[in-house]
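First comes one chain, alone, set out as structure tokens in the form predicted alone.
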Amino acid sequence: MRVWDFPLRLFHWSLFISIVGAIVSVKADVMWLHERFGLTILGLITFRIFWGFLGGHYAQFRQFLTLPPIAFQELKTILKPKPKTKAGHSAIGGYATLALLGIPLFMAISGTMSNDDVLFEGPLAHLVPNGTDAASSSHRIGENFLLFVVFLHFSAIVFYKYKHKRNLTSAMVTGNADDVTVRSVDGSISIKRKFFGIFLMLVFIATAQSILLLRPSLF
């Protein structure tokens, strides 16, 4: 059955590429590219927030955000040999999704106001001259949290693949989940809605990239 709509899958893999690109480029000290990846992340996550209300059934926040006690109760069941499998995010997965959106969003926003203590400044650093050092410090600390949640995400994928024989990566590529044991709603969307989602994503990415225009000219 269809679970993940195409705009959501496109967002997921675009965010993955952008986060990897941001990490690699900053380690290689290619700051202009790091900045581009960071702004792309900002645009993508802004899109995801809107798509959490406008997207397919399983993309919507109301479908997977639950009270903490439900998530803790679910945590006790995932170690069972054959837990019931439902479509979409689990309660725990819902909180993981918030972390995977919130931390990169924080990194992208703080990055626009950061500096590298040498020559490079984010495009909005001039707007907070007394706060750019704090933004830079927060940005560096946030990197550790980002790497941690990415590690947890990959660990969960491996756990489900070998413990419960569920290929979460394949489902995010095809959009389909064939191992659902609980009766679930189909997550398909119309062609018009699909193209609207793609268009909306491109608009948010382009808008985020245009933040560079706010950087003061050197001449």
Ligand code: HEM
Given for the second form:
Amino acid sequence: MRVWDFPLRLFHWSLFISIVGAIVSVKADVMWLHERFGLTILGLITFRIFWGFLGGHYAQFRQFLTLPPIAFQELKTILKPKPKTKAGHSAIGGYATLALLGIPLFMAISGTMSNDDVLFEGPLAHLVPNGTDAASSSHRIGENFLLFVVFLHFSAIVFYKYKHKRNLTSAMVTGNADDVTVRSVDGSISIKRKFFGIFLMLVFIATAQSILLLRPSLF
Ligand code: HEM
Ligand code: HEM
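Since the one above is the form predicted alone, can you give the form predicted in complex with the ligand too?
Let us now look at the entire complex, which starts with that chain.
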């Protein structure tokens, strides 16, 4: 059955590539590329927020954002040897999703106001002359939180693979899950909505990239 719609999968793998790109480029000191990747992440996450209201059934926030006691109950079920499998994020996975979206969003916003103590400044750093150092240090500290949630994300995927023999990754690649045992709603969307999603994603990425135009010219 269809779980993840195409725009959501495109978003996910683009986010993965852009985060790897942002980290590799900053370590290689290629700052122009770092800010391009970072702004792409800003556009992608803005898209994802909208898609949480406009996307397919399992992309919608109301589908996976639950109250903590429900998430806690579900966590106990997941730890059982043979839990029932449902489509979409688990309640605890919903919280993980918030962190996997929130931390990169924080990184991208603080990055636009950061400076590297030498020559490079984010495009909005001139707007917050007194806050750029605080933005830079929180941007740097944010890296540890980001690496930590990504580590938890991988651990959860490996846990499902070995403990429950569920391959969640193939569902995020193909959009389909064949191991769902609870009757579930189909997550497909129409072709029109698919194109609308891709278009929306491109508009947000382009808008985020255009933040660079706000950098003051040196000449
Ligand atoms: C920088 C690294 C990554 C980040 C920031 C990230 C972020 C996310 C986010 C935000 C979601 C929630 C999807 C949504 O509803 O928007 C998600 C889900 C998912 N990701 Fe990743 N991801 C990363 C890498 C990976 C990799 C490398 C894999 C595969 C090996 C992967 C597999 C999955 C799977 C299978 C799901 C769906 C989980 C479920 O069934 O609830 N992710 N990821
Ligand atoms: C999720 C997106 C982002 C990630 C994961 C990220 C990651 C990082 C990391 C890890 C560093 C510290 C490098 C080091 O000291 O080793 C850094 C520095 C920096 N980043 Fe980003 N960044 C992101 C987005 C952005 C954006 C959008 C901009 C600007 C448009 C930006 C501008 C900067 C600047 C100016 C620095 C130097 C400040 C410093 O030395 O801490 N970043 N970034």
